[in-house]
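Just the one chain here, the form predicted alone, laid out as structure tokens.
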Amino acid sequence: MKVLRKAFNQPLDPVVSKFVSSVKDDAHLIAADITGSLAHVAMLEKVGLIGSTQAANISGALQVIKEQAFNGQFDLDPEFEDVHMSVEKKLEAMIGDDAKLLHTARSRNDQVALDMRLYTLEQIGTIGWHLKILNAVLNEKAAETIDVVMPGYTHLQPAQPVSFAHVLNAFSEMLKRDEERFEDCKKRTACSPLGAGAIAGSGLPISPEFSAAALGFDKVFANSIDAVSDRDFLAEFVFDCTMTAVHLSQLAETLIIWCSKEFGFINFSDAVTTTSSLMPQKKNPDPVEIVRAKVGTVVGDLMSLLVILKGLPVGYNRDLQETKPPAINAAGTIVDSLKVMALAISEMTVNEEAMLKAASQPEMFATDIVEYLVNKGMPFRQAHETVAEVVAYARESKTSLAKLPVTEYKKYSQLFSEDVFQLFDARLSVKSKVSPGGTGNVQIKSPEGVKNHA
């Protein structure tokens, strides 16, 4: 390491220098680091710790570095250990001694805490956008198939006929909750730690409130020790990523089952499927399968982060450097997974005939028969037991409920009449579920703000 060694008699061993360097992860933080430095410079000028000419010189050079980084023209130097020192040394090379004023009343401890908060807020915005896109794709597909009826499942066993759109809307509700969780995470993330210093604050006349306002934050740290060591917001963010990954895995698993030959409910286009190296007839939903697997990666990120945090003594510890990779990896994984799922669903076609056939199995109307008896005055539990006896008889006699003579029904209750056979219609079954939130009242609404998407 080339910097901060004046108090040491030996250079840092190259093995150690490489081991403690964070430049690989910090490549994701360059923009955040410079944004924080720009706010810090504005504060230093405001309180009179640097002059306006110096502030303009520093800020102008920082903007140039930020633009260079955006264009791929600025790389972090491993010899400078992290993003903070790389930017500072680049600044010094550009403007000379004025660059040495930048770190006034600041530590890398409060600096990195801010960088991770800014990075997290940026990723929350990106993930939120892609959640909206996936929801819009789900809503569009549901709107296209509003009249399609399929079996609803409990325990992966056929249960009752439901609307295909209703099933897609169930996943839409999951993703809406994910959006809400990420939005809520912003409240605890947008708190500025600038001014906390290494651990104790500063004896200089700084204004943390001004720095926070310059960053667009409405909250400032209350305790300098907590400010530099708090990574709760990262744990919350990665948990939110984990819940999204769980929901995407559930959606992926459902689609994989549906596109199997045994179900045949949906098909994916060639654009999102692969084949076998041995079996040329295969059409495999590989991208969706990988989305299903990614939940393991993100759960691992969450566990890694929590285990790092759980045994730390109070104050800043270098262990906190290792909280960066889980957050960065989880964010990237979720964005990529959301993109793939949106594409897969947009490239999905529905086999309406196969779904309707599967939803028309006579035993799937057992609950409709129960409600038929309830509407005729029979207590629910008695109606449930009565229909159970009819089902048992039909199975023993190897006769479909739809073809069982009404005289056989009447052996179990005189409330049965010929109109019972009107119940064996999957579409009518779906329409009859008029209770709020039920499958008969499907509402299809695209999320606001998403007009066009890839």
Given for the second form:
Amino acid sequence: MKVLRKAFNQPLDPVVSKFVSSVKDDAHLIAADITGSLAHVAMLEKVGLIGSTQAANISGALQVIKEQAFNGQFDLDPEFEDVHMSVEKKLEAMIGDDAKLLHTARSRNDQVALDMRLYTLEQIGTIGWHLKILNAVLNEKAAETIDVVMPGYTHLQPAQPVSFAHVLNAFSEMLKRDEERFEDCKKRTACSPLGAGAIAGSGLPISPEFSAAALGFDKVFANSIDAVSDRDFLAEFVFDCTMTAVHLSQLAETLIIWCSKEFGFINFSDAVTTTSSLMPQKKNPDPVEIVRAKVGTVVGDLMSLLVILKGLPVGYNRDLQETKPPAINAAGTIVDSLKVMALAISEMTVNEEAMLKAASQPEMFATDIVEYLVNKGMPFRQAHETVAEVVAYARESKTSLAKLPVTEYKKYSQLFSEDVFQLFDARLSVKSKVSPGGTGNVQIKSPEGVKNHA
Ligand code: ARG
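Switching from the form predicted alone: structure of the form predicted together with arginine (ARG)?
Expanding to the full complex; the earlier chain stays at the top.
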């Protein structure tokens, strides 16, 4: 690394040079870096620090580099420490001395802070889009399965019949919250640090407001020291990724259980399943299992980031460079996981009969029987105890609640009559839960608005 070392007598040791370089991660930041530089040039021209011909020269060449990077024709030079130096040196090779004006009143400290903000905003846009796609896929499946009834589980034990669509909608709600969380993170991310310099701002007549506006940011830093060292937005972004990864792992685990032979509620298509190198009959949900596992790496990213930030002395520290890999890994992992889940769910088939059979086990209706007694005037706690006694009796006498004669029911309460047997219908049980947000009141939120499928 030969650049910026006029005050030194020795070149940087090659081992050290490789160690401190951020070029590998910076491949993700080329577009952001150039966007930031374009705003900076516009500001330098506006305040008269550079002439309009020079500004046009610099901007034109920066656009060319951006295009080259987009077409894979501009690779970062490992000889340089980072994307900033690489772009500046490329610019110099293209337009000569005018390139030397670009870094006026700027430091790589405010530059990299801006790059990470722009990168984060772009990733939020991409993740938001893929969250929407997965949600649309879930909504579509829910609309198809509005009448499919399955057992609802608590503690993974059969609880009460629910609609399959209602379960899918539960995941939809999680993903909508994720989307909102990412949107909210934008507010604190879209704040420009340009003009903070290395730590103190500048003695030159710059306009941080102008460069912020050129970037489309409505906020500009208030304190130059905080501006170069603030990575709160990144921690927040990676937390948002973590929360999404947690939801995706819950969705993945749920689907994996459902596709087991023991449950047999769904089937994944061949496009998202793999087989065994030893057991030819195997059809394994590996991609969905990997989504379940990926949360581990994303939680790891969040931990790395927070620990890197913890205990830093105020001002820019090179440690901040190490906040890039966790953010880049978390973002990429979430996008890939969302794509895989959308594919897996859009192609999965639903085994309606197996679910209805499981949801029709007589004990699934115990709570309905409690509500039946409540409707006939019995206080809830007493009804709960009465039905618990009937359940215990049915278990002991190895019969089912549906087969127990009404005379036996009457031994526990005279409020029971023949109509109790009408309760043993999973579809009716679901339909009866019309309380707001209940499983009998399923709403499918399509992009056009809210359609009531109750
Ligand atoms: N290479 C650093 C990074 O990517 C930016 C340079 C920071 N400034 C410095 N004085 N070394 O985060």
